[in-house]
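Only one chain is included here, represented as structure tokens and corresponding to the form predicted alone.
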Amino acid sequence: MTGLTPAWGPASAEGWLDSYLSAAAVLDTLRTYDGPAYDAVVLAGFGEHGPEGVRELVDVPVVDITEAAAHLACLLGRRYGVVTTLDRSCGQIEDSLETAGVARNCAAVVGTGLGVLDLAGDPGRPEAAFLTAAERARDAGAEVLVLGCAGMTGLQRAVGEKLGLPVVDGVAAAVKLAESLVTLDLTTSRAGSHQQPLPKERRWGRRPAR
């Protein structure tokens, strides 16, 4: 497995404008790459824009962590919850929940108040701010809780044998789930919405100098 981070683009993903800068970034960064060859692409950044387009762009099966998170939580329960960071994520994510078809299934998104960036200090912080999140997405319905950012990996242990609920973390569900459809030998349809990207000139900003 390897691990890509963009070489522009905003420090951490936290509202609409950030979004779209990191969606940009990651297909350049896919568009330019160079390295050994991958079987598949997991996009590790819960409610942001892009997957669509990358889809588009490379020949081999995409999964997003918002999806994938979702898409498994509707197997471990009726109602799932997501707990993200910011409130201001939480429109963003259920936008993205709509799109991916599964949020009928999702009883709420709940914000902890910390910031993408706060995840990594004190880990103790990060868990209270998620039990307290959580507690509301159990009071108003979720049967399952979701890790609503990829920083967050490591709390579903703790957090779940808090609450007596099963937590998935989008990360892991979303390498399990690109390893079986490698497995499988299934990839993205060409046929109607992911057709490969027609041919014309496409202008790209310059790249930062290193």
Second form
Protein chains: 6
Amino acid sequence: MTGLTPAWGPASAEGWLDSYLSAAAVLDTLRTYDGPAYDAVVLAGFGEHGPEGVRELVDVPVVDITEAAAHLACLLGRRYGVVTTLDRSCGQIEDSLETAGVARNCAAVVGTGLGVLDLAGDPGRPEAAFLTAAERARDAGAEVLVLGCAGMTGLQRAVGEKLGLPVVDGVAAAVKLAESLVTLDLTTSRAGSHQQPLPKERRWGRRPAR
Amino acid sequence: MTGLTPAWGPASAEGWLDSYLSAAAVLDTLRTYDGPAYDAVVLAGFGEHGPEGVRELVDVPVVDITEAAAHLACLLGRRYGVVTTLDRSCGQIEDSLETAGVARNCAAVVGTGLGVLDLAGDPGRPEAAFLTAAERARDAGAEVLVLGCAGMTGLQRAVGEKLGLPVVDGVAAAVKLAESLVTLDLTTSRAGSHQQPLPKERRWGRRPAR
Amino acid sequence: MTGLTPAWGPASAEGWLDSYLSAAAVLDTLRTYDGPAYDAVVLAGFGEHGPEGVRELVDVPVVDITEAAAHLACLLGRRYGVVTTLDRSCGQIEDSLETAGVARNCAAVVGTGLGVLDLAGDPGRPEAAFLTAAERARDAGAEVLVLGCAGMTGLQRAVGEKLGLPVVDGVAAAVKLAESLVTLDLTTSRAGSHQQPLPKERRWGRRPAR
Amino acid sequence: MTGLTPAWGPASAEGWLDSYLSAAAVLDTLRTYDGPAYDAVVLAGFGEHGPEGVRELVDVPVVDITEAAAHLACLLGRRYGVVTTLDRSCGQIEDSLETAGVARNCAAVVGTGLGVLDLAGDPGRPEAAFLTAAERARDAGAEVLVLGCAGMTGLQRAVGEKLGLPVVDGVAAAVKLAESLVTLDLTTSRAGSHQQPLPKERRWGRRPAR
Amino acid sequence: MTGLTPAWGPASAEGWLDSYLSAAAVLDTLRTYDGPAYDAVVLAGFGEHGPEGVRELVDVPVVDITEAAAHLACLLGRRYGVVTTLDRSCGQIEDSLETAGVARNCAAVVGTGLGVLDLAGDPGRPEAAFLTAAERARDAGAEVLVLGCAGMTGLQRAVGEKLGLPVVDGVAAAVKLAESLVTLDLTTSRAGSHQQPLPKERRWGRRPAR
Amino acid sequence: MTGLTPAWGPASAEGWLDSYLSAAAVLDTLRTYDGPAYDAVVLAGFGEHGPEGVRELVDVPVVDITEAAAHLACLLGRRYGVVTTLDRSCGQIEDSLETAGVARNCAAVVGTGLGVLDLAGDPGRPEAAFLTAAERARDAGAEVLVLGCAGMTGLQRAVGEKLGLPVVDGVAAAVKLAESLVTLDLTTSRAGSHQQPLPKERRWGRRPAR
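Mind pulling up the form predicted in complex with a further copy of the same chain next to the form predicted alone we just looked at?
All chains and molecules follow, beginning with the one already shown.
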């Protein structure tokens, strides 16, 4: 597994501007990638834009951590909840779940009030904030929880035990789903929505096209 | 992987009566199972009842082929379609997708007119019937197809190539999802809906309780 | 009016396993019934599975108490609420209302915390628990209440007066709707979903087929 | 059963202007009614406005033929269709079903192209037009049909036999539902939406208030 | 801009009976209007019935303040809330938003407990009541507020500043939208639903037809 | 009115990759804009991403042509249809309408098979293609049509007359809505979703941050 971070874009994605900038940077990264071949792409921005564009671009399966977490969560209980970073991101996540087709069983998306970069500090702080937000999701009917940010990866065991609920990490979920699609020899449909990008001039930032 | 077929129930499941009878038989089979330990349960009746009851009964992950196929199909295109056996089963499948939380991206559930047991005969007949029904699903917007019966397993490659669309086999999909959940150490939430069956007297057919 | 209780099945239905077992037992009871002819079937398990299967099996109208109560409740106010037994049953009831086509005006399904068999004891306890849960349904917008368990029959007058709201008993509602259908000479459509069960081998428990 | 026709309003109701005029006239008729006491009100304008206002005004149960037909149709099949008069009325009927909470299982509302007053002539013409429109509803998934105009009452037997489908007459359905509510001692909730009209000056047409 | 008040109808509209009476009176007013020509019609009853009927009647654009406020509110935030007069009106407003096609982004409709005619008194009282109700809408997710009664016009600046949220006055919104449609030379479609009223006898109150 | 075209991005936007690239380029253009002050922003990419990000970035009202056209279309008929360029764009447009809260009354989004750049050639070709696609939208229930691409601006009069339907041009609609918001002194809510971008490092293309 190779991790790629775009050479440009925002330091972290919190809100729509960051998300669109990040989507373009991710697409540029994959478009110009010339490393070893790969079997699948996992997109690790929770609730962020981009997956449909990546599906147009590459011929291998593409799995986003948002949808991956939601798909597995649906298998573990009747309703799931997402606990994420800032409140401002909740609406964007709800929209992502809706267009991915998995919002129906989502009971709530709840913010912890912590920014993405706050997650890197003292591990106790995210855990406490997660537990508080998780109670709100539970009161709204969630029987399963989803870590609503790739930066929360690693929390699932500790908070799951304290809450007595299954907690899904989207990154791990997406890797497993990507492996599953590869094994089953399945990849994105080219019929209808996700056709390859049409050949045309495109400039990726203020530099000459290529 | 061990395959279990209930010692009672219908010869095949086509319609609600068969589905409820089958659900009870599957539950009885698992309840009285005394073979080697298992890590997960895959339920192989497309659109059939039972998964929530099995989730109450066992402590390992439970994946139904209906929901499994739909979850993977959502990752492969914007809308998917299901091609199943008899028209009478379409409504029941639609209800199953709805309660599993994955109906949003389903463009159509279409019948082939073939009964479950007809699938076992000349392989050309199911394939031709599948292709005809698949065109209807495609016209309704499906970009990905799902085999809507466990008895169709094996058709996916041939029809996929002819249609130029990814075709998901629910049995294979469910096995992969079950393996994923086991690897990620995730199982059904006991909070809320899927609590263990309450201790009480239950008679499984016209015989003394046990 | 003749009451039938299946010779097998669970002592009471609380959760999906019980519901599927009960559905199979109800179908077996009707399938092997050889008493006097009847004009309609009323199914008295609130939120339980089975109605669609019974509609396949018999040629007379079939009315389930869940849907009956909801249909009448829709005529009495803009939103209704259901007060039921255990919290674990709420999700199953919501799914039943959804597939019956009457969930749109349901404001809430609320549990009392009492098991089905607890309802048979001191009548004051269910009443108090009902009133507490009813307040939650009312806060969620319910203008009409539904007794969410056949074992609550009889409570409607006392709690209705105390709450100042109409309270619908599903058993009485279903009997009236069944009578209406009989009088109007209407019965289940055989077109599409509810065709008669196909002739095939079926075993109803671990005994020889018949 | 006493039939009342408002002393004012449109000769027939086809479209929203007619529907609102008719609703006001019906309310005025009931408001000023001074005949013998009555136990319930049946409103016989299919898809027309008014039921909620009548529920505010009178203390007895109020049943509209639109919702009544839909409620019974839901008990007879998985999806129902409405066959009505002019195409212009279809949208208004869809809205009525939606706000009454029974649109979920409606597969289609189809016009026959006949005006309300055309229904009174040669009985063969409505029947033929109904059968043509019914085929479209059936193709859209309807397993049960509803007569979408009070003026169609009487057609149900002939067209039902020819189509092999149950056909619900809203007038008969509403009478049965009204009788059911009266027998069960249930009437409109005064909590929330349907409170009695506030005392205030109201002029019912260009004449002095009273 | 010319303001018209019907010569008959209710002193204010609170509830369905008032709304239907008002709709008929508004239609009668427009039908018999013989003043200077006009370019558009603005309907100033929040959540009231009538717009579709007026669209059938006149050839110029028709904009209702309910839908106008909702349309502009959707442009200002992800979810909006409506603060209206009595609680009894909330359901009717929700239904109006739904059939107008703009309910999806409505987070809540909340009553202040003040009647329409109470709004004309001491300006401090509506403001305080509005602020209290607005907090409930905000807690439900509203990022933008709508004045839910034409009688609240003028409050938007004061409450908007105190709440730190955009507040939309439906009357002003509707005037702007009507001007926009006139400038763009757009008016109601005559295809389908909003055809002109059919020529037929109609009596508008208890007097001879004309 | 000043038109801005980003200095980078795709030559035209057809599909998700183009849409995300375009969104980032539009944001960069506005972020670095140093011309005269402006009162509002109109975004002229039909169905494209970006509006929410622009709402975070600027303090003036932001109106996208997709949502603008849909809002006005809702005022002109009960259901509207969108006629756009390539079929591959239809899904993306449907998603945009959904998240903007105006999909409810959309009867269909139909492609003409013409690319964005094809629209610039012989004017007869787009018109003929539009009329063909418009018939499909009409059959699906559309009473009003929307030009589904900024490049179609100018077609509305000719096709509207031939179809006998109102046709909304999103660019004109958005300009009018933006003017309306400016006149009413309304701008994007900063509560909840559309807060200003957080201060952090962001690189807009492969160059040093600034």
